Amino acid sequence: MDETPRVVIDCDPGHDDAMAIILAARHAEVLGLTTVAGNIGLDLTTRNALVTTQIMGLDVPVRRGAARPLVAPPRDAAHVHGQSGLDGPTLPHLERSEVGTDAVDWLATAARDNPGMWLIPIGPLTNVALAIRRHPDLLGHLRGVSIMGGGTADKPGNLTSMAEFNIAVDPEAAAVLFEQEVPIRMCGLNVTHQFGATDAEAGDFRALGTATGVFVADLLEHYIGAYERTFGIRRAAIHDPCAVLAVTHPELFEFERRRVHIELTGTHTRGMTVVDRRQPGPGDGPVEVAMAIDADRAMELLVDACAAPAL
(Lines of atoms letter the chains of each structure in order from A and count residues from 1; the text may use other names and numbers.)
(Lines give C-alpha, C1' and ligand atoms only; values in the text may rest on other atoms or scores of the structure.)
(Ligands and ions follow the chains in the order given, each with its own letter.)
Protein backbone atom coordinates (compact mmCIF):
# COMPACT_ATOMS: atom_id res chain seq x y z
CA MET A 1 0.00 0.00 0.00
CA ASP A 2 1.11 3.57 -0.62
CA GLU A 3 0.69 4.67 2.99
CA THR A 4 0.97 2.90 6.29
CA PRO A 5 -2.55 1.94 7.36
CA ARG A 6 -3.77 2.96 10.80
CA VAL A 7 -5.46 0.04 12.53
CA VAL A 8 -7.18 -1.04 15.71
CA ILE A 9 -7.06 -4.76 16.44
CA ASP A 10 -9.97 -6.30 18.33
CA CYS A 11 -8.68 -9.65 19.55
CA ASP A 12 -8.92 -12.67 21.85
CA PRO A 13 -5.31 -13.91 22.10
CA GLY A 14 -4.85 -16.87 21.25
CA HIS A 15 -1.71 -18.09 19.49
CA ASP A 16 -2.57 -16.78 16.04
CA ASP A 17 -3.83 -13.49 17.49
CA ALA A 18 -0.37 -12.93 18.96
CA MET A 19 1.19 -13.50 15.54
CA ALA A 20 -1.29 -11.10 13.97
CA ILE A 21 -0.33 -8.39 16.47
CA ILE A 22 3.35 -8.95 15.67
CA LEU A 23 2.70 -8.57 11.94
CA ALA A 24 0.57 -5.47 12.41
CA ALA A 25 3.22 -3.82 14.54
CA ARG A 26 5.73 -4.09 11.67
CA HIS A 27 3.48 -3.10 8.79
CA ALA A 28 0.80 -0.79 10.21
CA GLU A 29 0.35 1.99 12.72
CA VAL A 30 -1.38 0.19 15.57
CA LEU A 31 -3.55 2.68 17.44
CA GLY A 32 -4.56 0.24 20.14
CA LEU A 33 -5.83 -3.22 21.02
CA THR A 34 -9.25 -4.12 22.36
CA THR A 35 -9.95 -7.50 23.91
CA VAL A 36 -12.96 -9.79 23.90
CA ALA A 37 -13.77 -13.18 25.35
CA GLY A 38 -13.26 -15.93 22.80
CA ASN A 39 -10.34 -18.31 22.62
CA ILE A 40 -10.27 -18.06 26.42
CA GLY A 41 -11.99 -15.86 29.00
CA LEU A 42 -11.67 -12.09 29.01
CA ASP A 43 -9.20 -11.85 31.91
CA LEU A 44 -6.76 -14.05 30.03
CA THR A 45 -7.29 -12.59 26.55
CA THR A 46 -6.53 -9.18 28.06
CA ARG A 47 -3.46 -10.50 29.85
CA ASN A 48 -2.28 -12.20 26.67
CA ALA A 49 -2.63 -9.02 24.63
CA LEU A 50 -0.53 -7.20 27.21
CA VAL A 51 2.07 -9.98 27.30
CA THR A 52 2.40 -9.96 23.51
CA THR A 53 2.94 -6.19 23.37
CA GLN A 54 5.45 -6.44 26.22
CA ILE A 55 7.52 -9.15 24.54
CA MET A 56 7.81 -7.21 21.30
CA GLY A 57 8.10 -3.77 22.88
CA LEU A 58 4.93 -2.45 21.26
CA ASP A 59 3.76 0.59 23.21
CA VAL A 60 0.03 0.77 22.53
CA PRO A 61 -2.99 0.95 24.84
CA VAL A 62 -4.96 -2.21 25.59
CA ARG A 63 -8.63 -1.90 26.55
CA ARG A 64 -10.89 -4.62 27.89
CA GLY A 65 -14.23 -5.27 26.19
CA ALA A 66 -17.07 -7.77 26.30
CA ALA A 67 -16.86 -10.76 28.64
CA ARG A 68 -19.53 -12.83 26.90
CA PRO A 69 -21.52 -13.02 23.65
CA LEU A 70 -24.64 -10.95 23.07
CA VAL A 71 -27.04 -13.89 23.37
CA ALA A 72 -25.27 -17.23 23.20
CA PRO A 73 -23.66 -18.93 26.19
CA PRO A 74 -19.88 -18.43 26.37
CA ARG A 75 -17.63 -20.95 24.63
CA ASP A 76 -13.86 -21.10 24.37
CA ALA A 77 -11.07 -22.92 22.52
CA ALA A 78 -8.94 -24.00 25.46
CA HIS A 79 -8.57 -27.41 23.82
CA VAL A 80 -6.44 -25.67 21.16
CA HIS A 81 -4.91 -22.69 22.95
CA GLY A 82 -4.54 -24.23 26.42
CA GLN A 83 -5.76 -23.06 29.80
CA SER A 84 -3.78 -19.81 29.54
CA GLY A 85 -4.82 -19.11 25.96
CA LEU A 86 -1.10 -18.91 25.12
CA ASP A 87 0.17 -22.29 26.27
CA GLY A 88 3.67 -23.18 25.09
CA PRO A 89 5.92 -20.20 25.86
CA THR A 90 7.11 -19.40 29.34
CA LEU A 91 5.34 -16.08 29.69
CA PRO A 92 7.21 -13.23 31.37
CA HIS A 93 6.10 -11.43 34.49
CA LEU A 94 3.51 -8.95 33.31
CA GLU A 95 4.70 -5.38 33.70
CA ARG A 96 1.92 -3.68 31.78
CA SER A 97 -1.69 -2.84 32.59
CA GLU A 98 -4.79 -2.26 30.54
CA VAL A 99 -5.75 1.40 30.29
CA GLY A 100 -9.46 0.82 30.79
CA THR A 101 -12.55 -1.34 30.39
CA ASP A 102 -14.12 0.95 27.81
CA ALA A 103 -13.18 -0.94 24.63
CA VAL A 104 -16.63 -0.66 23.07
CA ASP A 105 -16.93 3.12 23.40
CA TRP A 106 -13.26 3.66 22.58
CA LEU A 107 -13.67 1.97 19.20
CA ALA A 108 -15.95 4.84 18.20
CA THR A 109 -13.62 7.44 19.69
CA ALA A 110 -10.64 5.99 17.82
CA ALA A 111 -12.56 5.99 14.54
CA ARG A 112 -13.67 9.60 14.97
CA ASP A 113 -10.15 10.71 15.86
CA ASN A 114 -8.55 8.72 13.02
CA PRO A 115 -10.82 8.91 9.97
CA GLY A 116 -9.87 6.31 7.41
CA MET A 117 -8.54 3.79 9.91
CA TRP A 118 -9.11 0.06 9.57
CA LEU A 119 -10.79 -2.02 12.24
CA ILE A 120 -9.35 -5.56 12.34
CA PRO A 121 -11.46 -7.92 14.47
CA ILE A 122 -9.83 -11.34 14.85
CA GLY A 123 -12.06 -12.76 17.58
CA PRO A 124 -15.81 -12.94 18.16
CA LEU A 125 -17.49 -9.76 16.97
CA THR A 126 -19.17 -8.82 20.26
CA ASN A 127 -17.28 -5.56 20.83
CA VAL A 128 -17.85 -4.53 17.23
CA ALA A 129 -21.60 -5.17 17.37
CA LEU A 130 -21.97 -3.30 20.66
CA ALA A 131 -19.99 -0.36 19.26
CA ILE A 132 -22.18 -0.22 16.13
CA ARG A 133 -25.34 -0.25 18.23
CA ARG A 134 -24.15 2.46 20.63
CA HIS A 135 -22.41 4.63 18.04
CA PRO A 136 -24.15 4.42 14.64
CA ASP A 137 -21.66 6.90 13.16
CA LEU A 138 -18.71 4.57 13.84
CA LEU A 139 -18.67 2.80 10.50
CA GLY A 140 -18.79 6.02 8.53
CA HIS A 141 -15.35 6.96 9.84
CA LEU A 142 -13.69 3.68 8.84
CA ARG A 143 -11.80 2.78 5.68
CA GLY A 144 -13.11 -0.74 6.26
CA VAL A 145 -13.33 -3.77 8.53
CA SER A 146 -11.02 -6.74 7.94
CA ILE A 147 -12.07 -9.84 9.84
CA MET A 148 -10.80 -13.32 10.41
CA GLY A 149 -13.97 -15.36 10.49
CA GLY A 150 -16.37 -17.51 8.59
CA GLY A 151 -15.61 -19.22 5.33
CA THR A 152 -17.19 -20.55 2.18
CA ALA A 153 -19.41 -23.62 2.15
CA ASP A 154 -16.76 -25.78 0.47
CA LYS A 155 -14.61 -25.66 3.63
CA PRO A 156 -15.90 -27.34 6.82
CA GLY A 157 -16.26 -25.30 9.98
CA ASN A 158 -13.97 -25.73 12.96
CA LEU A 159 -16.50 -25.33 15.79
CA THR A 160 -19.39 -27.08 14.08
CA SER A 161 -19.59 -28.82 10.73
CA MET A 162 -20.55 -25.56 9.01
CA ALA A 163 -19.47 -22.74 11.34
CA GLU A 164 -16.12 -21.15 12.07
CA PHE A 165 -15.27 -20.39 15.73
CA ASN A 166 -15.22 -16.56 15.74
CA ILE A 167 -18.60 -16.31 14.02
CA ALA A 168 -20.22 -19.26 15.78
CA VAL A 169 -19.31 -18.03 19.28
CA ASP A 170 -21.41 -14.88 18.73
CA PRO A 171 -23.42 -15.14 15.51
CA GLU A 172 -25.84 -12.40 16.57
CA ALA A 173 -22.90 -10.01 16.82
CA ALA A 174 -21.62 -11.10 13.41
CA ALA A 175 -25.05 -10.48 11.94
CA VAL A 176 -25.00 -6.90 13.21
CA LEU A 177 -21.78 -6.22 11.30
CA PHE A 178 -22.71 -8.03 8.10
CA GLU A 179 -26.03 -6.20 7.91
CA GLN A 180 -24.16 -2.91 7.50
CA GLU A 181 -23.17 -1.35 4.19
CA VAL A 182 -19.52 -1.02 5.23
CA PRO A 183 -16.53 -2.35 3.27
CA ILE A 184 -15.58 -5.71 4.77
CA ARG A 185 -12.69 -8.01 3.92
CA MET A 186 -13.36 -11.52 5.15
CA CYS A 187 -10.59 -14.05 5.63
CA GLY A 188 -12.38 -17.30 6.38
CA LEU A 189 -11.27 -20.87 6.84
CA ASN A 190 -11.24 -21.44 3.09
CA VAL A 191 -8.22 -19.10 2.82
CA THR A 192 -6.63 -19.29 6.28
CA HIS A 193 -6.05 -23.02 5.93
CA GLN A 194 -3.90 -22.23 2.90
CA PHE A 195 -1.46 -20.44 5.24
CA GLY A 196 0.00 -22.87 7.75
CA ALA A 197 3.08 -23.90 9.68
CA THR A 198 4.81 -27.20 10.41
CA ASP A 199 7.72 -28.10 12.66
CA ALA A 200 10.07 -26.85 9.96
CA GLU A 201 8.64 -23.32 10.16
CA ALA A 202 8.74 -23.41 13.96
CA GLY A 203 12.44 -24.20 13.68
CA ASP A 204 12.95 -21.28 11.31
CA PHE A 205 11.47 -18.87 13.84
CA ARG A 206 13.60 -20.28 16.66
CA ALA A 207 16.73 -19.92 14.53
CA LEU A 208 16.13 -16.17 14.28
CA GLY A 209 17.30 -15.86 17.88
CA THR A 210 15.18 -12.78 18.61
CA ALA A 211 12.79 -12.58 21.55
CA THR A 212 9.85 -12.40 19.17
CA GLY A 213 11.14 -15.26 17.03
CA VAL A 214 11.57 -17.55 20.04
CA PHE A 215 8.13 -16.53 21.32
CA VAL A 216 6.52 -17.46 18.00
CA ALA A 217 8.49 -20.73 17.83
CA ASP A 218 7.18 -21.67 21.27
CA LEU A 219 3.67 -20.69 20.24
CA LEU A 220 3.86 -22.78 17.08
CA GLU A 221 5.20 -25.87 18.79
CA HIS A 222 2.18 -25.94 21.11
CA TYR A 223 -0.23 -24.91 18.36
CA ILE A 224 0.98 -27.57 15.93
CA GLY A 225 0.68 -30.19 18.66
CA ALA A 226 -2.87 -29.07 19.41
CA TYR A 227 -3.77 -29.39 15.73
CA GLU A 228 -2.34 -32.90 15.69
CA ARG A 229 -4.36 -33.89 18.76
CA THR A 230 -7.56 -32.24 17.54
CA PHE A 231 -7.50 -32.71 13.79
CA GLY A 232 -4.93 -35.45 13.24
CA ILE A 233 -2.53 -33.32 11.17
CA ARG A 234 0.81 -31.90 12.31
CA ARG A 235 0.29 -28.56 10.58
CA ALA A 236 -1.41 -25.54 12.12
CA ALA A 237 -3.43 -22.99 10.17
CA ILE A 238 -2.27 -19.43 10.83
CA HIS A 239 -5.68 -17.80 10.78
CA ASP A 240 -5.61 -14.32 12.28
CA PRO A 241 -2.55 -12.85 10.52
CA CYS A 242 -4.50 -13.16 7.28
CA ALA A 243 -6.87 -10.39 8.38
CA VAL A 244 -3.89 -8.11 9.01
CA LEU A 245 -2.24 -8.95 5.69
CA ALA A 246 -5.54 -8.28 3.89
CA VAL A 247 -5.05 -4.65 4.97
CA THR A 248 -1.27 -4.26 4.80
CA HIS A 249 -0.61 -6.49 1.75
CA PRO A 250 -3.92 -7.00 -0.11
CA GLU A 251 -2.01 -7.92 -3.25
CA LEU A 252 -1.30 -11.32 -1.66
CA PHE A 253 -4.96 -12.27 -1.96
CA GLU A 254 -7.56 -13.11 -4.55
CA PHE A 255 -10.91 -11.64 -3.51
CA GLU A 256 -14.46 -12.11 -4.72
CA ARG A 257 -16.93 -9.33 -3.97
CA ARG A 258 -20.04 -10.98 -2.51
CA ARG A 259 -22.95 -10.61 -0.17
CA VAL A 260 -22.62 -12.60 3.04
CA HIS A 261 -25.37 -13.47 5.49
CA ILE A 262 -25.07 -15.01 8.96
CA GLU A 263 -27.24 -18.05 9.67
CA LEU A 264 -28.87 -17.65 13.10
CA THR A 265 -31.57 -20.32 13.25
CA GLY A 266 -30.40 -23.47 11.48
CA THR A 267 -30.20 -26.54 13.69
CA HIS A 268 -26.95 -27.65 12.05
CA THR A 269 -25.87 -24.39 10.41
CA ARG A 270 -26.13 -21.70 13.11
CA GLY A 271 -23.10 -19.42 12.83
CA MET A 272 -22.46 -20.26 9.17
CA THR A 273 -21.40 -17.45 6.84
CA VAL A 274 -23.66 -17.90 3.82
CA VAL A 275 -21.66 -16.52 0.90
CA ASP A 276 -23.74 -15.85 -2.19
CA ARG A 277 -21.49 -17.22 -4.93
CA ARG A 278 -24.10 -17.58 -7.65
CA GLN A 279 -22.86 -16.85 -11.14
CA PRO A 280 -22.96 -14.29 -12.47
CA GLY A 281 -22.17 -13.06 -8.98
CA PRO A 282 -23.62 -10.02 -7.24
CA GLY A 283 -20.66 -7.80 -7.98
CA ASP A 284 -21.91 -4.94 -5.83
CA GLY A 285 -21.71 -6.94 -2.62
CA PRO A 286 -20.01 -5.11 0.25
CA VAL A 287 -17.83 -8.05 1.33
CA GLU A 288 -14.50 -8.87 -0.29
CA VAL A 289 -14.25 -12.59 0.42
CA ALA A 290 -10.67 -13.82 0.32
CA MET A 291 -10.41 -16.93 -1.83
CA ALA A 292 -6.64 -17.46 -2.15
CA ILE A 293 -3.45 -16.22 -0.52
CA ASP A 294 0.21 -16.26 -1.53
CA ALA A 295 1.17 -18.34 1.49
CA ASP A 296 4.90 -18.34 0.78
CA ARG A 297 5.06 -14.57 0.72
CA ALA A 298 2.84 -14.35 3.80
CA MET A 299 5.25 -16.59 5.70
CA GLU A 300 8.20 -14.46 4.57
CA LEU A 301 6.50 -11.39 5.99
CA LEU A 302 5.82 -13.09 9.32
CA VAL A 303 9.42 -14.31 9.57
CA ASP A 304 10.73 -10.86 8.70
CA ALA A 305 8.53 -9.31 11.38
CA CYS A 306 9.95 -11.69 13.96
CA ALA A 307 13.55 -11.19 12.78
CA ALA A 308 13.47 -7.50 13.58
CA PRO A 309 14.64 -6.34 17.03
CA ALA A 310 12.07 -5.37 19.64
CA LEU A 311 10.39 -2.04 19.00
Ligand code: BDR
Given for the second form:
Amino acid sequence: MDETPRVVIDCDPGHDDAMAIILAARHAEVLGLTTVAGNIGLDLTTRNALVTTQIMGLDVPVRRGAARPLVAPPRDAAHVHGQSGLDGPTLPHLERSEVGTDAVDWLATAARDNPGMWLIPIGPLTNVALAIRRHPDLLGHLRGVSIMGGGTADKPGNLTSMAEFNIAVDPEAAAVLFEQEVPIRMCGLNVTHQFGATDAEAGDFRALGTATGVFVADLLEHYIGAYERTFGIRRAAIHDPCAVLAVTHPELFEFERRRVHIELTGTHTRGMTVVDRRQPGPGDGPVEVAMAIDADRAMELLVDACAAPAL
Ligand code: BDR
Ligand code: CA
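Rather than the form predicted alone that you just supplied, could I have the structure of the form predicted in complex with ligand BDR?
Time for the whole complex; same chain goes first.
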Protein backbone atom coordinates (compact mmCIF):
# COMPACT_ATOMS: atom_id res chain seq x y z
CA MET A 1 0.00 0.00 0.00
CA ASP A 2 1.54 3.31 -1.09
CA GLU A 3 -0.23 5.59 1.35
CA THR A 4 -3.13 5.33 3.75
CA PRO A 5 -6.26 5.49 1.60
CA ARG A 6 -8.91 8.08 2.44
CA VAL A 7 -12.35 6.51 2.40
CA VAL A 8 -16.02 7.24 2.96
CA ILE A 9 -18.14 4.23 3.89
CA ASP A 10 -21.79 4.24 2.83
CA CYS A 11 -23.37 1.59 5.03
CA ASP A 12 -26.46 -0.06 6.54
CA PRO A 13 -25.15 -1.69 9.77
CA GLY A 14 -25.66 -4.65 9.90
CA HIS A 15 -23.25 -7.08 11.55
CA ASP A 16 -20.75 -7.24 8.71
CA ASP A 17 -21.01 -3.49 8.12
CA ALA A 18 -19.86 -2.95 11.71
CA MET A 19 -16.87 -5.23 11.09
CA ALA A 20 -16.06 -3.32 7.90
CA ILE A 21 -16.03 -0.03 9.82
CA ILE A 22 -13.72 -1.53 12.46
CA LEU A 23 -11.32 -2.79 9.79
CA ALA A 24 -11.34 0.49 7.88
CA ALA A 25 -10.60 2.48 11.02
CA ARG A 26 -7.31 0.58 11.44
CA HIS A 27 -6.14 0.63 7.84
CA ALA A 28 -7.63 3.74 6.23
CA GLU A 29 -8.39 7.35 7.00
CA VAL A 30 -12.16 7.23 7.43
CA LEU A 31 -13.50 10.64 6.44
CA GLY A 32 -17.04 9.84 7.43
CA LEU A 33 -19.90 7.36 7.38
CA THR A 34 -23.12 7.79 5.46
CA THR A 35 -26.11 5.61 6.20
CA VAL A 36 -28.83 4.14 4.04
CA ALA A 37 -31.88 1.96 4.64
CA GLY A 38 -31.06 -1.67 3.95
CA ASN A 39 -30.50 -4.37 6.51
CA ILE A 40 -33.02 -2.49 8.64
CA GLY A 41 -34.70 0.93 8.50
CA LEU A 42 -32.71 4.15 8.32
CA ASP A 43 -33.22 5.22 11.96
CA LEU A 44 -31.63 1.98 13.11
CA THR A 45 -28.82 1.79 10.53
CA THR A 46 -27.87 5.32 11.57
CA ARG A 47 -28.05 4.43 15.28
CA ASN A 48 -25.98 1.32 14.60
CA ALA A 49 -23.30 3.25 12.72
CA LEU A 50 -23.05 5.69 15.63
CA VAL A 51 -22.91 2.97 18.26
CA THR A 52 -20.18 1.13 16.35
CA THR A 53 -18.01 4.26 16.28
CA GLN A 54 -18.73 4.82 19.97
CA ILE A 55 -17.66 1.31 21.00
CA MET A 56 -14.38 1.62 19.15
CA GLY A 57 -13.79 5.25 20.06
CA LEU A 58 -13.68 6.26 16.40
CA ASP A 59 -14.23 9.97 15.92
CA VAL A 60 -15.85 10.32 12.50
CA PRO A 61 -18.99 12.14 11.38
CA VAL A 62 -22.09 10.10 10.60
CA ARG A 63 -24.74 11.42 8.21
CA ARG A 64 -28.00 9.78 7.24
CA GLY A 65 -29.15 9.46 3.65
CA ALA A 66 -31.96 7.70 1.84
CA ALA A 67 -34.79 6.06 3.76
CA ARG A 68 -35.98 3.91 0.87
CA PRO A 69 -34.89 2.65 -2.57
CA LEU A 70 -35.34 4.78 -5.71
CA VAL A 71 -38.14 2.70 -7.21
CA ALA A 72 -38.39 -0.71 -5.57
CA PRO A 73 -40.47 -1.27 -2.45
CA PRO A 74 -38.39 -1.24 0.76
CA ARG A 75 -37.06 -4.60 1.97
CA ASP A 76 -34.88 -5.42 4.93
CA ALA A 77 -32.77 -8.31 6.21
CA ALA A 78 -34.13 -8.50 9.76
CA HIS A 79 -34.18 -12.29 9.34
CA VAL A 80 -30.37 -12.16 9.41
CA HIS A 81 -29.51 -9.02 11.38
CA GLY A 82 -32.47 -9.03 13.81
CA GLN A 83 -35.06 -6.36 14.55
CA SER A 84 -32.35 -3.96 15.77
CA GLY A 85 -30.18 -4.57 12.70
CA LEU A 86 -27.40 -5.41 15.16
CA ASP A 87 -28.87 -8.17 17.34
CA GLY A 88 -26.51 -9.99 19.68
CA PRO A 89 -24.50 -7.49 21.72
CA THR A 90 -26.06 -5.50 24.52
CA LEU A 91 -25.61 -2.09 22.96
CA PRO A 92 -24.43 0.77 25.18
CA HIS A 93 -26.47 3.92 25.73
CA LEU A 94 -25.88 6.07 22.66
CA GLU A 95 -23.83 9.14 23.50
CA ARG A 96 -23.24 10.33 19.96
CA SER A 97 -25.38 12.10 17.39
CA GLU A 98 -25.35 12.23 13.63
CA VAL A 99 -24.03 15.49 12.24
CA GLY A 100 -26.67 15.81 9.54
CA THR A 101 -29.21 14.31 7.20
CA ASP A 102 -27.36 15.45 4.10
CA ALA A 103 -25.46 12.26 3.27
CA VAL A 104 -26.17 12.49 -0.46
CA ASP A 105 -24.83 16.02 -0.90
CA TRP A 106 -21.97 15.43 1.51
CA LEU A 107 -20.66 12.53 -0.59
CA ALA A 108 -19.94 15.08 -3.32
CA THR A 109 -18.47 17.59 -0.87
CA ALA A 110 -16.16 14.94 0.59
CA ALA A 111 -15.03 13.86 -2.88
CA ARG A 112 -14.31 17.43 -3.99
CA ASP A 113 -12.39 18.16 -0.78
CA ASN A 114 -10.44 14.88 -0.92
CA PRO A 115 -9.46 14.14 -4.50
CA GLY A 116 -8.37 10.54 -4.85
CA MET A 117 -10.56 9.21 -2.05
CA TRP A 118 -12.35 5.87 -2.27
CA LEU A 119 -16.09 5.50 -1.85
CA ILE A 120 -16.94 2.18 -0.20
CA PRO A 121 -20.66 1.39 -0.42
CA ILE A 122 -21.63 -1.69 1.57
CA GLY A 123 -25.41 -1.36 1.52
CA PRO A 124 -28.00 -0.67 -1.18
CA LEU A 125 -26.66 1.93 -3.63
CA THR A 126 -29.44 4.49 -3.18
CA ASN A 127 -27.30 7.28 -1.70
CA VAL A 128 -24.62 6.70 -4.31
CA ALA A 129 -27.07 6.90 -7.22
CA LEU A 130 -28.73 10.04 -5.87
CA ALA A 131 -25.33 11.66 -5.38
CA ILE A 132 -24.19 10.78 -8.93
CA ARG A 133 -27.38 12.23 -10.40
CA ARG A 134 -27.32 15.38 -8.29
CA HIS A 135 -23.55 15.96 -8.54
CA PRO A 136 -22.28 14.59 -11.85
CA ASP A 137 -18.73 15.79 -11.08
CA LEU A 138 -18.55 13.53 -8.02
CA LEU A 139 -17.10 10.45 -9.69
CA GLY A 140 -14.33 12.43 -11.35
CA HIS A 141 -12.82 13.18 -7.95
CA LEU A 142 -12.70 9.55 -6.82
CA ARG A 143 -9.89 7.02 -7.06
CA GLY A 144 -12.67 4.46 -7.31
CA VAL A 145 -15.74 2.84 -5.83
CA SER A 146 -15.31 -0.45 -3.94
CA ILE A 147 -18.62 -2.15 -3.35
CA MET A 148 -19.91 -5.22 -1.61
CA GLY A 149 -22.66 -6.42 -3.87
CA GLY A 150 -23.74 -8.84 -6.55
CA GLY A 151 -21.67 -11.82 -7.60
CA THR A 152 -20.85 -14.03 -10.56
CA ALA A 153 -23.56 -16.28 -11.99
CA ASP A 154 -22.06 -19.50 -10.64
CA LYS A 155 -22.89 -18.41 -7.07
CA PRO A 156 -26.57 -18.29 -6.01
CA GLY A 157 -28.04 -15.04 -4.77
CA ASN A 158 -29.14 -14.49 -1.21
CA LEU A 159 -32.29 -12.41 -1.65
CA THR A 160 -33.49 -14.25 -4.74
CA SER A 161 -32.02 -17.22 -6.56
CA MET A 162 -29.77 -14.99 -8.71
CA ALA A 163 -29.65 -11.65 -6.88
CA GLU A 164 -27.63 -10.44 -3.92
CA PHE A 165 -29.27 -8.25 -1.24
CA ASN A 166 -27.51 -4.90 -1.76
CA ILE A 167 -28.14 -4.89 -5.50
CA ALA A 168 -31.58 -6.49 -5.38
CA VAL A 169 -32.96 -4.04 -2.80
CA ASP A 170 -32.31 -1.10 -5.14
CA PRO A 171 -31.47 -2.35 -8.64
CA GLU A 172 -32.18 1.01 -10.30
CA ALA A 173 -29.63 2.65 -8.03
CA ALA A 174 -27.05 -0.03 -8.79
CA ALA A 175 -27.66 0.47 -12.51
CA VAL A 176 -26.88 4.19 -12.17
CA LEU A 177 -23.46 3.37 -10.72
CA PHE A 178 -22.60 0.56 -13.12
CA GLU A 179 -23.48 2.73 -16.15
CA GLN A 180 -20.58 5.05 -15.26
CA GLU A 181 -17.02 4.54 -16.43
CA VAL A 182 -15.63 5.10 -12.91
CA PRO A 183 -13.22 2.40 -11.65
CA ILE A 184 -15.29 -0.09 -9.63
CA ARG A 185 -14.06 -2.97 -7.49
CA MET A 186 -16.83 -5.46 -6.84
CA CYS A 187 -16.76 -7.99 -4.03
CA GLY A 188 -19.79 -10.17 -4.66
CA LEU A 189 -21.09 -13.32 -3.02
CA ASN A 190 -18.71 -15.47 -5.11
CA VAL A 191 -15.81 -14.03 -3.12
CA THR A 192 -17.40 -12.97 0.19
CA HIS A 193 -18.53 -16.54 0.88
CA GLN A 194 -14.86 -17.58 0.73
CA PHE A 195 -14.32 -15.42 3.86
CA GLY A 196 -16.34 -17.11 6.60
CA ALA A 197 -16.49 -17.19 10.38
CA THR A 198 -17.45 -20.08 12.61
CA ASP A 199 -17.78 -20.48 16.38
CA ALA A 200 -14.01 -20.94 16.52
CA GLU A 201 -13.40 -17.44 15.18
CA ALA A 202 -16.06 -15.98 17.47
CA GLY A 203 -14.04 -17.50 20.31
CA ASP A 204 -10.85 -15.91 19.00
CA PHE A 205 -12.44 -12.45 19.04
CA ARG A 206 -13.82 -12.97 22.56
CA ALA A 207 -10.41 -14.09 23.81
CA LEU A 208 -8.94 -10.73 22.80
CA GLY A 209 -10.76 -9.20 25.75
CA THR A 210 -10.92 -5.75 24.14
CA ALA A 211 -14.16 -3.78 23.81
CA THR A 212 -14.10 -4.20 20.03
CA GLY A 213 -13.17 -7.89 20.24
CA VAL A 214 -16.05 -8.68 22.62
CA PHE A 215 -18.42 -6.62 20.42
CA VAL A 216 -17.44 -8.60 17.32
CA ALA A 217 -17.70 -11.91 19.23
CA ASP A 218 -21.25 -11.00 20.31
CA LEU A 219 -22.08 -9.95 16.74
CA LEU A 220 -20.71 -13.20 15.34
CA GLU A 221 -22.63 -15.39 17.76
CA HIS A 222 -25.91 -13.90 16.55
CA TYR A 223 -24.81 -13.72 12.90
CA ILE A 224 -23.60 -17.35 12.76
CA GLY A 225 -26.88 -18.47 14.35
CA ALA A 226 -28.86 -16.46 11.80
CA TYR A 227 -26.91 -18.09 8.98
CA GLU A 228 -27.65 -21.50 10.41
CA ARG A 229 -31.39 -20.72 10.66
CA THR A 230 -31.54 -19.09 7.21
CA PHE A 231 -29.06 -21.07 5.11
CA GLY A 232 -28.59 -24.25 7.16
CA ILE A 233 -24.85 -23.84 7.80
CA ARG A 234 -23.11 -22.70 11.00
CA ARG A 235 -20.68 -20.45 9.19
CA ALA A 236 -21.36 -16.80 8.38
CA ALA A 237 -20.01 -14.98 5.33
CA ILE A 238 -18.06 -11.86 6.26
CA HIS A 239 -19.26 -9.84 3.28
CA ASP A 240 -18.68 -6.14 3.85
CA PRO A 241 -15.09 -6.18 5.15
CA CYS A 242 -14.11 -7.54 1.72
CA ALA A 243 -14.98 -4.19 0.11
CA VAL A 244 -12.68 -2.43 2.59
CA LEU A 245 -9.86 -4.94 2.10
CA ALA A 246 -10.15 -4.52 -1.69
CA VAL A 247 -8.96 -0.94 -1.07
CA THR A 248 -6.56 -1.37 1.85
CA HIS A 249 -5.12 -4.79 0.90
CA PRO A 250 -5.87 -5.44 -2.79
CA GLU A 251 -3.00 -7.94 -2.88
CA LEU A 252 -5.26 -10.39 -1.01
CA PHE A 253 -7.52 -10.70 -4.06
CA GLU A 254 -7.58 -12.06 -7.55
CA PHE A 255 -9.56 -9.74 -9.81
CA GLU A 256 -10.92 -10.06 -13.35
CA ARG A 257 -11.62 -6.89 -15.34
CA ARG A 258 -15.16 -7.26 -16.63
CA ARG A 259 -18.15 -5.38 -17.92
CA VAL A 260 -21.04 -5.76 -15.48
CA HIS A 261 -24.69 -5.04 -16.19
CA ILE A 262 -27.50 -4.80 -13.65
CA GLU A 263 -30.56 -6.81 -14.62
CA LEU A 264 -33.63 -4.61 -14.14
CA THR A 265 -36.39 -6.45 -15.97
CA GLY A 266 -35.80 -10.20 -15.67
CA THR A 267 -38.80 -12.01 -14.22
CA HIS A 268 -36.57 -14.21 -12.08
CA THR A 269 -33.27 -12.34 -12.33
CA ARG A 270 -34.07 -8.72 -11.41
CA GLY A 271 -31.21 -7.35 -9.31
CA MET A 272 -28.65 -9.78 -10.73
CA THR A 273 -25.17 -8.56 -11.63
CA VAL A 274 -24.59 -9.92 -15.12
CA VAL A 275 -20.81 -10.30 -15.25
CA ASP A 276 -19.67 -10.67 -18.85
CA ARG A 277 -16.89 -13.23 -18.62
CA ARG A 278 -16.48 -13.81 -22.35
CA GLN A 279 -12.86 -13.44 -23.32
CA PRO A 280 -10.95 -12.16 -24.97
CA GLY A 281 -12.94 -9.16 -26.09
CA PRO A 282 -16.51 -8.32 -25.26
CA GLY A 283 -16.31 -9.28 -21.59
CA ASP A 284 -13.39 -6.96 -20.82
CA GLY A 285 -14.56 -3.91 -18.92
CA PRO A 286 -14.01 -1.31 -16.23
CA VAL A 287 -15.09 -3.37 -13.22
CA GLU A 288 -12.50 -5.27 -11.20
CA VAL A 289 -14.54 -8.28 -10.16
CA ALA A 290 -13.04 -10.06 -7.15
CA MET A 291 -12.80 -13.78 -7.84
CA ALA A 292 -10.70 -15.05 -4.90
CA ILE A 293 -9.53 -13.80 -1.51
CA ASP A 294 -6.82 -14.97 0.87
CA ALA A 295 -9.36 -15.65 3.61
CA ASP A 296 -6.83 -16.66 6.28
CA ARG A 297 -4.97 -13.38 5.93
CA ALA A 298 -8.26 -11.44 5.82
CA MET A 299 -9.31 -13.02 9.12
CA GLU A 300 -5.92 -12.21 10.67
CA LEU A 301 -6.39 -8.57 9.70
CA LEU A 302 -9.89 -8.46 11.18
CA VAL A 303 -8.70 -10.05 14.43
CA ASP A 304 -5.73 -7.66 14.59
CA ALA A 305 -8.06 -4.72 14.06
CA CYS A 306 -9.95 -5.77 17.17
CA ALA A 307 -6.87 -6.55 19.26
CA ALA A 308 -5.85 -2.98 19.98
CA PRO A 309 -7.55 -0.97 22.71
CA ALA A 310 -10.32 1.45 21.67
CA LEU A 311 -9.01 4.34 19.58
C1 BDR B 1 -24.97 -7.81 2.05
O2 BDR B 1 -26.30 -7.71 2.51
C3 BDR B 1 -26.34 -7.29 3.84
O4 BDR B 1 -27.23 -8.07 4.57
C5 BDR B 1 -24.93 -7.36 4.36
O6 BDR B 1 -24.68 -6.33 5.29
C7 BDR B 1 -24.09 -7.22 3.13
O8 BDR B 1 -23.83 -5.86 2.85
C9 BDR B 1 -24.68 -9.26 1.73
O10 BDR B 1 -25.52 -9.70 0.71
CA1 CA C 1 -24.20 -4.10 4.46
